[in-house]
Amino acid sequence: MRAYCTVDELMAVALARTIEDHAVVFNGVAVALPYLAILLAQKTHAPNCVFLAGLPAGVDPHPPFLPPTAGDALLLQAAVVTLPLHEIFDLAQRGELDRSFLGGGQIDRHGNLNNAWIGCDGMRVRLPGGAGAGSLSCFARKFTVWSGRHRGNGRSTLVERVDFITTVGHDTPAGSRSALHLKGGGPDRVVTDLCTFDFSGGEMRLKTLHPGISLTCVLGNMGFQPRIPGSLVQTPPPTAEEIQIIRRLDPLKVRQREFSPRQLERKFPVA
């Protein structure tokens, strides 16, 4: 009997294998699905990458399962030290953060995010506000940008431009990443629940689509055009072992929570 697997775990994958080997990646709070995906490319393709590891302040932890908020102590167990977070901003301003790992409420095709509010002439949805996701954006050599809010939300969600500038992508109304002397190399690929994408010439370009998921579907979601290339790929699919990886270190799904009982219906194979 072929396996399948769920679109979180289809995603955790994704994200995981953005990290390279002996990158030094940082995740932040609340956001469980990057820290799964950290801790899957530990154990797979990645097992030299650096993980520091938020609230915590753990370097290299190894929980024996993801919890269920980012500030548990059992994301100290097993650290090789413990690093204050305002020693990681420290790192990252000296261009020693390879990458990290940023959500947002609205994302537009420069790699911009939102996470302050929605509203260009009046507040209408108050966002938890960019933390320090605006100052990462700037000194990161590079950032993986993600969304479980493509299908259904993407209109609401990848806009045309971001009503509030709370993580800078590649270029802005003040100017490009060049143009403003910012360090970091900016996005280089997001991942949603409908497909991946990178970036050239400063936008995003479609990379892969997911099993089952078809052009129309991922624009018709979108609030902009992104750039296609000549020709679309499927994104490949998780192995077994990525799986069964995944389900081990996150028995109590908290990766699902950011996800709908419908999303959740949805099955991708394995290969």
The other form holds:
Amino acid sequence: MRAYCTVDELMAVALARTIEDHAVVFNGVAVALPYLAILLAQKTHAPNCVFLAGLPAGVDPHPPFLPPTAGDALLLQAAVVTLPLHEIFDLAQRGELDRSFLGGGQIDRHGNLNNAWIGCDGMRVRLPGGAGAGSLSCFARKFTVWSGRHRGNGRSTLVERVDFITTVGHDTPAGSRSALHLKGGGPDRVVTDLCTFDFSGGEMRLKTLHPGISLTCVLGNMGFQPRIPGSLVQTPPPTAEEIQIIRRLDPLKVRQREFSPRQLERKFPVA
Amino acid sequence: MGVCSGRDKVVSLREAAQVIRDGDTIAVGGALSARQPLALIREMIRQGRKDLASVGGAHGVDVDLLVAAGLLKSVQHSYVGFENDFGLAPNYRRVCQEGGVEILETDCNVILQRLRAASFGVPFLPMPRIAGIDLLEGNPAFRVVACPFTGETLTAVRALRPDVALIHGLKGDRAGNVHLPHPHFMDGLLATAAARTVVTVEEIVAEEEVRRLGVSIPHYLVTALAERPFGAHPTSCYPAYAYDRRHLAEYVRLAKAGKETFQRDYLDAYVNSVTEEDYLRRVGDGEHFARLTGWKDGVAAWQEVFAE
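I've shown you the form predicted alone. Could you give me the structure of the form predicted in complex with its partner chain?
Complete assembly follows, chain above in first position.
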């Protein structure tokens, strides 16, 4: 019988595959999907990856399951040590954080993200704020951008220009990353519910399409035209082992809270 | 200024809340849905404290409740929300959008460095360049500076000394020594950065017991200490209890229903003119609290907390 997975699982695998073995990584704050992706990478292709787990600031934790709230002491279970929070940021300031995961309420073509305000005066919507993403986007060697709302948000997730920059990408109205003397290398991958991107010349370039997703669908759900390479490939399917690990790590399916019930109806083949 | 050398710090919850004065800059301990001093915050609301500025990292129900009750004139937090658990913070969002509170954009690391500058006794701290992000726009807390030794371009952030840190710990003693369970978040830093530190604890015990568990905040940093069981409720205070997801769901539901409903069905029903004992009785029965304290009975019991 053919095995299938859902979009949350496909994205967790795609996020995990952006982690190199031996990388020092930070998951971000208040979200389960990158947390799960890092645990998965440690159990598969990146056993030497060092996981600095925010927000509780545990090193290499092994929680028995994932909770829906990131400050919970559950997330320190079996950790090597619990650090004072500033030690993670100190490490990033030293230029030693290889990868962070940063989500975007809005994402633009240069990889700038917005998690503060959407809209302009009079019709503004207050988002929670960028947590530590502003500093991390300046310091981390690389970061993976992600969003589970590429589709179904009326082209308002991937936009030509973000309304407010909480997280700096490759180019901003204030200048490019190198002109700004930033230490970090900026975003190198974007993973969404429809596809993945990398960057070329500081701009987002389509890299893979998720199974069953057309180029028309990807472009029809975004507010700018990304760079498109000569040949487009499909996002490599998750393996049965990867899906099994995800389901074991997250029995409460906290990973699915990013997504609408409709998104979760979609089925993707497992290799 | 932050040192308080007396050996009897124990006060009532009412007196503890009186350490916070109108117009103060407050730094609330804990984070997200963990170990926030909510009994103290509820008491500040009862006492009608006003014109406060709240500064800190990633928070949730504490800031949302303070904003809803009208205690804050400004908020300088890197994140205020209920994560993927319940989403956006409804009162915070509403009041921000109405312009009822001033928002000072910040970032976890920036707040940390500003508090560290205060803790280190210096007027600013340099950090590697941060640029291109809009929170820098017109923000008087930042300057671009050159390293006096190498000429390297750096960002300087101004020291931020809160008037008072509000912390909830697990156990404390009469002298004011406090044991915090992990995670500590920024709590230790708040106590050294702030001019005054008010602590509530689940239980006041003998000094030997606090020493045995480990003193996280020594007595000389503590201005006043009050005993308040379930003082972090509805956030967690492990190992005593997990967070109260059922109550937070009710909170968010009422907050989403709008200002009047929240005033009547939450603030009046659970905070104003309600003692902390009555608050807990209204929250739930013995069986309900047994579930929150029963997380330690095993993984299945712990999972049940998050499925409420």
